[in-house]
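Here's a solo chain for you in structure tokens, the form predicted on its own.
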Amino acid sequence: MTDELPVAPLSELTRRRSAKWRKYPAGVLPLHVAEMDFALAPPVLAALREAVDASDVGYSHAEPELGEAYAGFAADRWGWQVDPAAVTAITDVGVGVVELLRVFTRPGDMVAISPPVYPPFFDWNPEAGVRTFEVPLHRDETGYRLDLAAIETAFALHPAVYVLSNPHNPVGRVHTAEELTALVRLAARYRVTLVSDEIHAPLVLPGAAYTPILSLPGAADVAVAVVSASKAFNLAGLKCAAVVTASARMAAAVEDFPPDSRWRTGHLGVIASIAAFRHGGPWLDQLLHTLDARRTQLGRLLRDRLPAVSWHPPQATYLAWLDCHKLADDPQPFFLDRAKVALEDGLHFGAAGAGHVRLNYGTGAHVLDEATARLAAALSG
């Protein structure tokens, strides 16, 4: 059996800078930022040690290895055959989505979304002049999908673009092949563009399978994906992701991007990335091993100690998605000042998102337990 990764004791957590451990006060426990705790891949830390002693830290320049590696990568985890050419690096996704936008729509157009779903949606059409129209997800008794008879309601009134969540964050929801099937035949009817966050496809997990949007048939004319090694791999903070196209039309939309985006992007982000990509295989298998145990762990952890919590667990990530309305109309900050736990408040995610609260569990089983515990005695006390 495959080990779990390991995770360090919370006093060594602690000492780390990042906004996950810096944003609340000490004796919080956060749960909230899609943040790992676990070290980072062997591969990808010799490759920055191995940077960062040759003084290489300038510019970077991501052209041709970094679509080399994603392909080879998207091949051997999906078997989905990707042009290196037509891999386009960018700062993170949120740049990606929005420099699309920007290049898809004129001031004014509308962009479909579908909550609840991963805050920076709602900010990010503001910054590209556009309005949004939310397409909420169905919910019923076995999760949350794609309403995809809403979906043609809305594409009807011709927003410009629909941006897709592919797997869906926060519910962890992976849309099935026939789903996103549809999903393409609409937007080519209905004349809307798809652009596809794609950032958590490496984290799906067992008993699930991703479908890139743009290995369907008719997607690439239709569809454009943003991907990145940063949430699977732990590098949010080194900036490097990628958009990836599959036709002309698309390709040209990408070369209308501000002439200095490729300045943007970290030279350590797409230095990790490329290790990830190339040589992450084996860590990341693990990795997903431990996730699934995780899962396991926090649904045993729910009904003992939370009962009143309700949830769906993950098909995909590491974050979970609680319904908490037996507990509170707005639990984030009951659960902040009583348990000293911070969750990320569900109402971020849009109003579909009242009464719940997500929780990373990509972390280690006792610090979950721990985080339980506090939860639970809050409850009670």
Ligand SMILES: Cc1ncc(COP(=O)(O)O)c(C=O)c1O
Second form
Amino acid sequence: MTDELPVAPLSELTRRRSAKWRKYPAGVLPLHVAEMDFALAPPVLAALREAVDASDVGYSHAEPELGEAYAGFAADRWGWQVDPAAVTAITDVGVGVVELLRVFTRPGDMVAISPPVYPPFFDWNPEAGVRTFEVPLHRDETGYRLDLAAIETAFALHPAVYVLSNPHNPVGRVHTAEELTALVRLAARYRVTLVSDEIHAPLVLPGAAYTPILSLPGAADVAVAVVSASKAFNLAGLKCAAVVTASARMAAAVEDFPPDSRWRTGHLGVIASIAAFRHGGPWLDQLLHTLDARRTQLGRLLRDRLPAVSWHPPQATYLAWLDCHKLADDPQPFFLDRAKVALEDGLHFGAAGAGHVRLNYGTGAHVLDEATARLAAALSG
Ligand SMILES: Cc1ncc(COP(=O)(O)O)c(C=O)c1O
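Next block: the form predicted in complex with this ligand, after the form predicted on its own:
Let us now look at the entire complex, which starts with that chain.
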């Protein structure tokens, strides 16, 4: 039996200065943005301490270690063979996707996405000068999944790119190998490039299995993946992600990135990511065990305290997509105002997010207990 990762008391957590802890006034319990409350993985902390102690805080130089470390991690965890030379460091996943869109599109092209989806998916397209084409996820009583029939209809209209969230934020869906294989076939048939945001891949929870899109037959020529240690190891502020390719065609796309982009990755992010990929496996296993327990706890708390809220427990991530339409049309401001709990507003994820909030359960049992008690009290008060 693995121990759960501890989380500091709230009096200590509130001393953090990151967006999670500074966006809302003191007294608001923040469960909105995707930052976790666990302490850093010990090998990551040691690598960062060593760098800071040595005043090693200049510009980053990621090659070849970042690619080698990621390839080792991918092979160990998923049996996925990655060419270390096909791993290119980039500032963060958002920058990686925007730079890829700039390479694969011309101004005014369409780029398809599947809402409800991580809000910046809506922002990255205009940033890259392209139009957004929405192909919503299919939803039924079992949860959400890619709507392959609707994707085929959309692809027949020739969007230049489809941006995939694999696994999917906010619904926590881990797309199956069959679904992704069908998506790759459609992309090849209709000549649509797939940009797969795989930042949540290391956060697939017990009961589901991640399929790297590039591990599928035929994917190398049509797909590129953007990966990072930043969600699973809680390193978002250190600014390091990577673009992974598996064919000469896609590698050429990365060559077209602006020459200065190599200077824009955080040096401490590269150091922390290498340590995470090389030595973070045991800590990550403990994290997944902890998140699994938190997912179960949340299910129990929702059932006992907030029975009008419905959800499908996520297969990945530490984000719960809660359907609150029976409680309020616009639940986020209601809960912020009445319960002093900050959740992510479902409408930020697209129109399908109406009546929903996203709750971050990457925290301690005590925080989840406090948050759900406050939400329930707000409803009864
Ligand atoms: C699906 C997805 N992509 C990208 C990001 C942001 O990644 P980055 O900070 O590396 O841009 C997040 C953050 O939560 C996310 O959930």
